[in-house]
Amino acid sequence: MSSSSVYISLVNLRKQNKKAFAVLIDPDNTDTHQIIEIAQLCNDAKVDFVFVGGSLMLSNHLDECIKTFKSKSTIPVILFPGSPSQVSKEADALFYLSLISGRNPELLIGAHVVSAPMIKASGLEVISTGYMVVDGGKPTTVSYMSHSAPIPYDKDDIAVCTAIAGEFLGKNVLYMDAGSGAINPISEMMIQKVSSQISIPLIVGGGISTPEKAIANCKAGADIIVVGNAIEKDNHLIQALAEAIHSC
């Protein structure tokens, strides 16, 4: 892949008003056999992207996880790192996450300074990403580890201003996340208001467990829908979700 091929594909989605589906794989919750099964299901469903990462990463088989998936699929793999240590040369690209919804300088720039030489040496395509955590109705690992409160579920104005600031700061994409297994997924109203005020790709995840919710988020303005936790419980949702998202 070229040095910017994944980012270009993200930008083209928004330009062409097309919607994409990303499956999130947490190596802590997935063994080799499961990854092979997920790869086949993703191929059959024509999933657009696979994100790999987790908040803590207790296991040490990140490279193996990605190698296994890529041995069975050509779908682009993008790292979704929960910490600077979650870097693998086996991936195609990396979301360089800055927690713009929080007020912890460590996750705005501190961890980035530490990880920058390693990431540069990896040769990975780096996609600067404004990461916005929205209250999903229960505490998340991200909020706990970052010592930062999420954007309140019903504060659309805060989300909009945060998103605009992220774009002004030069972020390539925005990622709005209600967290794994969110009780309250991000509202369509918040997605619509944010999407209408930015020109960069918008990724939305957290608590999306039905094709109907995925469609509603797409219609509200999300460019990429991410599902992880629901697929861990039932990976056969991949086909139904892909069909729903690609129909938008």
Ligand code: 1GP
Contents of the next structure:
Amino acid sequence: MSSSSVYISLVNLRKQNKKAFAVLIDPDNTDTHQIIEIAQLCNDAKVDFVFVGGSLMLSNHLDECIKTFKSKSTIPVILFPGSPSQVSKEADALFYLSLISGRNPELLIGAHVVSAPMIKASGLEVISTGYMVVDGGKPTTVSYMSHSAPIPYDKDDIAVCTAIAGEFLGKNVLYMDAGSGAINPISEMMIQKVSSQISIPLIVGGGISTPEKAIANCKAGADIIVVGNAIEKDNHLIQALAEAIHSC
Ligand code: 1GP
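To test you: the structure above is the form predicted on its own. What is the structure of the form predicted in complex with the named molecule?
Following is the full complex, with the preceding chain placed first.
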């Protein structure tokens, strides 16, 4: 089990019933100038975490993107990799994602075996993460690339059983994701049912675009709310989302 600082801060959130806000930066969609602007907005809004990653990562500036952000902010940066190549020792930690909602062995263990030596050599804090993709109303890159169907939007029981299994398998955290730009973010009912059955931190993202939805998700039991797409469209949402989440 991970015992380093970022993981401990995630566990403490749940213990203390505090809610956190993570801004997702996709290096493919963000240039240096935008990263500097986002860093300033995140500092001002007291954002708790920044996640960095993308489903594809067509650009080649992951290291530079994180370095630029960290030159302007002390907010912890956690890698949220869409593929095993998305590793940068510039980050503070890495979500070591196992796609437990899928049935593709490559994304449950295969890619991990290939990337493990590189990740160990990086010295990054590794956070074992049960990654659950839930149908958000449109096909996602992760579902296409992984040849795995998402959990249907209204099948709360499947989500609960998957989450319990993830905790039993020793995952440090669970990440429920409706996919970037989801039409339907994960329902509060599903979040509530999952959260009530697990004791590890619960991260929720995908299609969240309003402070109201962020608050509803926190009240349902999410510990960390992740927003990427909506902030790419209007980065001034950072302040409103942070205030909403921190008021819960
Ligand atoms: C996607 O959970 C993240 O993997 C965030 O989703 O970009 O829709 O906010 P959005």
